[in-house]
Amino acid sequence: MNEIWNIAIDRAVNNNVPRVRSILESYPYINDARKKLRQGKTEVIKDISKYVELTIESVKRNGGNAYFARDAKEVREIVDKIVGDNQRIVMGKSMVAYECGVRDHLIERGKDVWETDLGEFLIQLSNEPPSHIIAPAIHMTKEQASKVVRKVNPDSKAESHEEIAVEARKFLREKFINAQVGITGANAIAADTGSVLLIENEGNIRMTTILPEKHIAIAGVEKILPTLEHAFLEVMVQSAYAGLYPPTYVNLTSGPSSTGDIEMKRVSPAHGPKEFNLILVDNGRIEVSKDPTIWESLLCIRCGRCHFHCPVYRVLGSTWGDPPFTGPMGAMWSYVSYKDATPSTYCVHSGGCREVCPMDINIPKVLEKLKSLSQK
């Protein structure tokens, strides 16, 4: 990797690792939350089909639409039907949408599509793949980011982190206001209520889910949890282990907007979207759930902590794994979604990933199994 990568990853590690340690010391209840979360996720993974049906029933009960897609092609077909003739689309950082090629597909169809998460916005402008699961532009220094934002404002003099964020805010504000469709992912989905929970800090997801008339949430089936209580546990644990606790915003969506202000009768829509759509994606997950070793990869909550404790990622960066999946978790997920076991062969089994994983995933054991598959 080049010198810029070394500078960028050193800055990220020095900012993140001490902060996570401080959060876990300050909020000891997170440790109990993660144990209960693992139990809930395991319960779903062992019986995914049942929980997919429960979730779809709950979403429809709330007035929303729910779909099950077997692969990326089916995801794109469903998105096409929902988007229809609408032109302006804003996206709120969905790794599953990236996995299924949704953004590029919509752009090829002539749609005006914009990523609104700052990191995703920067890599869209620079036409690069994401280099970290929650910080997709982690490979960029602020000096590089300053040059990238000039693609939308050649007169920009933004140099500091704050000034670069302001440039993105100014450009994207009009995109939010005039978008007809908003596409997000999901950090957690509650099977009992059909609620989708999203963690964020920028405010972009809140606007993506509320301002357009149509909201589409695209998420893997492993994001389903038995109850809304479990879903909130995932929000707490993911944000803590990502070093962003408490999160600035937690967005909860249970169907299209509604009001009960007239005679306490709940009707829809109100000020928010008229339409809510949830697409539950298989794309290899259900097959993996049946493997006695690899199933643990589905427990991953995408906190990205394993990246910062892995010597291989520190050297290889975004080149280790199939985008958007990088690092130790990416080596597992390159196989889950793309059936590519090759990234596992780069693992040197330092064991750091296992020590820091909040879900206690035995990542080295999973990668050892994948290494054996890569030889067949």
Given for the second form:
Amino acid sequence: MNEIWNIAIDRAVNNNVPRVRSILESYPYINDARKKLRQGKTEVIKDISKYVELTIESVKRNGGNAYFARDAKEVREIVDKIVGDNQRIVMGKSMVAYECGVRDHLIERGKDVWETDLGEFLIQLSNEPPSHIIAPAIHMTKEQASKVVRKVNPDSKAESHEEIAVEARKFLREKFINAQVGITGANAIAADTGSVLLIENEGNIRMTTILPEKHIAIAGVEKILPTLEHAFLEVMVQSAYAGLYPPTYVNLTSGPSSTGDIEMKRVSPAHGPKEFNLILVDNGRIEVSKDPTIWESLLCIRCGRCHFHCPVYRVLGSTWGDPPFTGPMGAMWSYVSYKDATPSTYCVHSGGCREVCPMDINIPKVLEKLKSLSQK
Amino acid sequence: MLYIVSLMDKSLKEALMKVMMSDFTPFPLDKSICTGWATNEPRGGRTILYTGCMYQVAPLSAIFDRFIPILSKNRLFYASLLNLAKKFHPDKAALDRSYKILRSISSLLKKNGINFGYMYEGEPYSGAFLLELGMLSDFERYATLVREKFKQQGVKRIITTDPHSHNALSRYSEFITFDIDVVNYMELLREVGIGKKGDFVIHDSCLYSRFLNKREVYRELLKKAGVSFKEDYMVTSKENSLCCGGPLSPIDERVSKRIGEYRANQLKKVSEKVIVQCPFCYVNLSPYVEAYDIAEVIDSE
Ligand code: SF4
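Can you switch from the form predicted alone and show the form predicted together with the partner chain instead?
Now the full complex is given, and it begins with the chain already shown.
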């Protein structure tokens, strides 16, 4: 495992770090965007309940359903109600769904559930936890990935990155077309318009949000932003700092599909889903928002950049933190979501994370506080 | 994953705190190890050269880190085991080397016209590791006692020699009222000696580089001394340089070493000769690379 991890992480760092640097140099306006985004996020975190209410009202105004779930169990219960007797479910990478155990729960209930993001798909097949917040299969070399795809096609000869991607594409097409429910996360939610924004490069999220009759977006309450303008800034900043700028797709969803083309009467559905559901998840976030130091962890936009600049993550990988939370952000989020402060004890206060975080989160300071809590 | 810090249970921590609060050393220690470098430094004074005993104990720290799990398993014998620790001595060559570095720092300061004294066995440890292990209330408790020590001696200005002490003392004012000036020796040097020959790479102390804003201070000193060093964005830049693994040593020695080796391999790709500014970076990296302390490089005579 160690040797493979060393190869995989070095490849990832050498691909990602120079790319992020050149993106930030080429698009200097990202720097202003991230500052404005931090302000918007701070405003919401200081008054989460108000923004949850505003968001729920806005989603309902658009003809969607919106729910607030206190913990993982409530999330699963709400998902169960929405899914009902439907069998086929496709998922577009949602870390909150992972945090709340949604996939495993649905599989246990006998549903046919498929992750459609290539990385998530690979780790679903290999039955492993994700090792990076936006690149969940980062620990897997292409040699391993080519073995893993043989689980769905024993005759597969896929070896190159391209061939493995094609293999997944072939298998998942049919799943998309026949799925009745699509579950995604959200990169940002606009409180004023009730819109959910999702960025991606594969096209799987667009299909997950459009093809099935029901769309469920599950997101932490900290993903709410005051306005749609802020939400657009979020997707720009997140993708730039993840090294994927411009993102290939930005998906915006404000309620179910509809048409007014016949006598101007607005009816739903049209071609897209007939039902849109947003589940806003607390699961420890509101409590943390009140702590004068740890609240900053909620500013995280999950770009995954801090991981690559952390010596502990570079050596330990996914074994550091509680899945899906790894790396410096994971040491913070293991506490936010699972109240586990022990991963913080591995922080060497190297400080590279703080240097590169687009949200200027003082990660070493948060982890210092968590270290102190871990000893109580 | 096993989080070994949980091995340090409450009673062991209390026992170690007790020793620290009575002896003012990072762990039970023969104090002559700390003072042995100083032969004719003036005693005390308003401005002091502060070692925090860091260079002196760094070669011993691994032994103590291995001692913690043993202590944890022998709760009944804390007191006698802690006394036993006072008999540990660092390897002679390693100790001589650290003494030489401290003497060199002292002589560089004098050459620059800086006057100072040294507190000898009265010099209190800074409490750095309490802060770094997140033992924040213990750190506060301990800092109060250290402040008294400095006050009793009329200390107004502290010249630090290592990043861990500098960081800890600079942060006292976050926890207690502290009005003693803390300055690093490198900031006081206008003139340096003759630089060592060779092509070097800098391994930055994380604390100096990213927390204490000293990154350029020692780069300037190296340039003044005519030392040649190479930079590499992926290895030595402010955002990319990595830790030596040292701070993890008391928590998980194995992972600490893996980080040290990982870092050393990166540095080696730039140069075999590595400059450090911290005695713990030296301990963690020197098994894998040719490491030198900055004081050995800017004053090679
Ligand atoms: S903590 Fe900062 S750098 Fe790390 S994933 Fe979150 S936003 Fe990105």
